[in-house]
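To begin, one chain is listed below as structure tokens, in the form predicted alone.
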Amino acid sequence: CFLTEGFHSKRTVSGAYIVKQDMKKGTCDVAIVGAGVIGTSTALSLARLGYSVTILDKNKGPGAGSTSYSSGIVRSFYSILDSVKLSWEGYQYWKNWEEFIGSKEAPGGLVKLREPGGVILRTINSSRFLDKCVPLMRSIGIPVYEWDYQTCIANLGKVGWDVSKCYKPLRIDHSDFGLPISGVQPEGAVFAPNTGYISDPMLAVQNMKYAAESVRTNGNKNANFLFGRQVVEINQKNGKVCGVALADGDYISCNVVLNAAGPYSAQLNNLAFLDSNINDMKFETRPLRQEVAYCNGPEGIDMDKDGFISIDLDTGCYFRPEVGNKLLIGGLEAECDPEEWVDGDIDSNLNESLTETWTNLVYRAALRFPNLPIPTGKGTQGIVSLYDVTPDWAPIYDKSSLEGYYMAIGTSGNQFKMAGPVGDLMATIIDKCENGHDHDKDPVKYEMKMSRPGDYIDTGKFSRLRDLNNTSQSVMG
């Protein structure tokens, strides 16, 4: 993208065009709104296809929005086949990160996938999910192992777990909180060794930005990032995207706009579809407030060395080791936990303080880790962020009814691990559609080039027009 003095064509709510002189104007093939892990990955793939791309973000740097708060977990436990496939393909990107980035070094260093393995206890609360996702994982060759109860005690007991009890997820003010379900215990567990995490999600985005900016055509960068720039208009002419207007008065002319705005995706869609009757999406995205807690590991336990990633449906929490011998604790949308939707002006309406949600997460985690130190006062650590959520917790990777407007949305919470292939997938959809392919009638089949060459992902499962998928209805997908 280059900026010159020129004309600014701004579309009003009525559909008329107002032409202003002496506005800075830029030109590129594709404008991507959102420099998070999905937007930046797509920028890299488009740049490698030869497109000129401008990436716009209201934040001060790459990955500084919801990506910076991601737990960075790389797992393949999903309840629909095409999500399992996409996650397994994504794992290969993280495993072969240098190859993907195209360099053995980058400013700040390259991220590294840590692989402690993933564990889900087999209990009355988890059996339905496991009975669905484990066969899907095995069907595409993902290693998954069943641990009996004694193996659970041997492997998990040494890192401070109490695996002798089953619970129903409850709020800590419930009279039955902490009481185990009478007469039952975990049957065992499922272990997936190829499960890991990225401890610095923002650095991962910086790596991809570096790779994207390294792609050049005739000496010019194919990808240019503009930070602190907010899109306020999506300009259209004759039913097709023709550019975006920015809050500072600048204007960027382009034929394609990609919505990768994370929790702000619905707001951007509202700019694209001033007449809601034009929008044919069957459902929308909505921002959901989340809290994540950090605690020191139990005394005498080396979480960095011996800890596991786990989904614990008995406590309604997920856990992973964190650098510095800490334990990261997040929620699983248990029925007992109220959903905190943040509508309207997100920046004004989001409560960024830790609340009783944090307290509930930590005390429920302590049911599984009886010697977990409970932080108090200044020792309290955690983050508040937003998920961008669809009704079935599966993303939308698709074109739209507005020609030239594409969406990679509904991704916050469980799509970080898919970022590598999703960037390639979105670039493929954009490239094919801009060259005449009808993605609605014939959804692009995306090859699993890294993990299962010759096998394909049905991108119709991520369509804006799909019937809702039968998922876990939570961040587990």
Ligand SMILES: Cc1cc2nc3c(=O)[nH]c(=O)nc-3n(C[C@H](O)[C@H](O)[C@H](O)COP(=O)(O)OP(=O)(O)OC[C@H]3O[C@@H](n4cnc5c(N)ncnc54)[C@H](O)[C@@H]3O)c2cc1C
Contents of the next structure:
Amino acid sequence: CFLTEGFHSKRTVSGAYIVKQDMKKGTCDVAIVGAGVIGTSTALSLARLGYSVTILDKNKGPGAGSTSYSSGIVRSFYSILDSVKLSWEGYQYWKNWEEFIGSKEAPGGLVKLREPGGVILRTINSSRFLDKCVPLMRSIGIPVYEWDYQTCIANLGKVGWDVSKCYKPLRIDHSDFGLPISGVQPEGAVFAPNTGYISDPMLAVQNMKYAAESVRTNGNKNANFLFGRQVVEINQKNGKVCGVALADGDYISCNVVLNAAGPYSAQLNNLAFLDSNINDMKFETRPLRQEVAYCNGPEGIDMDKDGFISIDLDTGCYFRPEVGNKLLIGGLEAECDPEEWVDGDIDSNLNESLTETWTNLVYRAALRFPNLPIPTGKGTQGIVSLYDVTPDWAPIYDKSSLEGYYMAIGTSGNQFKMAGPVGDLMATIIDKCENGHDHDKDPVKYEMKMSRPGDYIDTGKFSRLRDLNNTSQSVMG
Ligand SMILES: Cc1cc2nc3c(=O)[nH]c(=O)nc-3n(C[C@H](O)[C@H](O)[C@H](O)COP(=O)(O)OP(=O)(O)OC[C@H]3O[C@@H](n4cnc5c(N)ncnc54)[C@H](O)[C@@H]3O)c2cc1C
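Could you give the coordinates for the form predicted together with this ligand, as opposed to the form predicted alone above?
All chains and molecules follow, beginning with the one already shown.
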């Protein structure tokens, strides 16, 4: 990307923006809005395909948006086949990170997948989800084992779990909170050893940025990152994208724009589709507020060494060990929990303080970990962030009805793990469509190059035009 003086953009009667001499101008093949894990991974793949890419982010550095708050869990428990496939492909990227980044080192070091394995107790609350995802996982060769009740006691009891009870997820002020469902116990559990987490999601994005910036054509970088730059217009000419305008008055001309704006994706779509009749999306994306709690692990337990990742549908929480002998606790959109949509001006309307949502997470986790020290006062640790949610909690990885405008959005709190192949998939879709392929008629078949060469992911499942997928309707996907 290079900058020259002399352009500004002006809205026409039809709503499209045209470019006028008066601004600083840059040029590239593809402008990516958002340097989170999705935008940066796509930048890397496009750069490797030989495209010149400019990545714009209003934040100060890579991965500083919702990615920085990600729990970073890498699992393959999903309720539709193509998500199971994409997650399994994503796992290979984390496992072979050096190879993917193309370097043994990077500023700040390379992230490393920690792999404690993932456990889901088999209870009346989880059996429907497990009955869907376990056969799908097995169908593509993902190792997954059934533990009987005694094995659960042996493996989980020693790391502080109480596996003797089943619960209905309830708010802690409910009169029945803490009462087990009488007469039932978990039947056992499902264990998937290839389940892990990335403790520093922002560093993962920095690694990808480093790799993208290393790709050169004739000595010039193929990928250029610009931070502190907000995209305020998507410019169009003759029904096609022709550039983006920035809040500081600069303009970048390009033939392709990718919306990788995370929870701001709907706002960016509003800039692209000034006339909403042109937008043929069957559904929208919407930001949903989340809190995640960080606690010290139960006393006497080495969470780092012995802890598991778990989805616990009885308490409505997910858990994972966190470095420093901590337990990270997030929510699973249990029916009892109010959904906290953040509409309008996201930055003004998001309550960034921890609330009773945090308290609910911690007290509910304590049903499963009876010796969990409940933090108080300054010991209260957690984060507030946003998911970018679609109605079926599956992402949109697609072109759009505006020529040259693409979307990698609606990641619904569950796409960090997929970021490696998603970048490659988006680069493939962009490359094919820009070379005349009709992705709507014939959705690109994306090969699972790393995990199952010769097997393909149906990207139509992530289309903006799809019939909604039959999923868990929650972050579990
Ligand atoms: C609390 C939490 C826990 C999660 N846990 C997991 C997990 O355990 N496992 C998993 O797989 N996934 C998880 N996820 C989901 C995963 O982290 C996200 O799907 C992923 O990080 C989204 O990345 P992104 O690049 O799309 O968005 P972001 O990281 O939000 O990046 C979007 C970027 O776009 C920029 N931007 C927006 N609008 C503009 C504009 N107009 N101009 C310039 N820049 C703009 C923003 O500044 C931002 O940096 C979690 C998410 C959250 C919030």
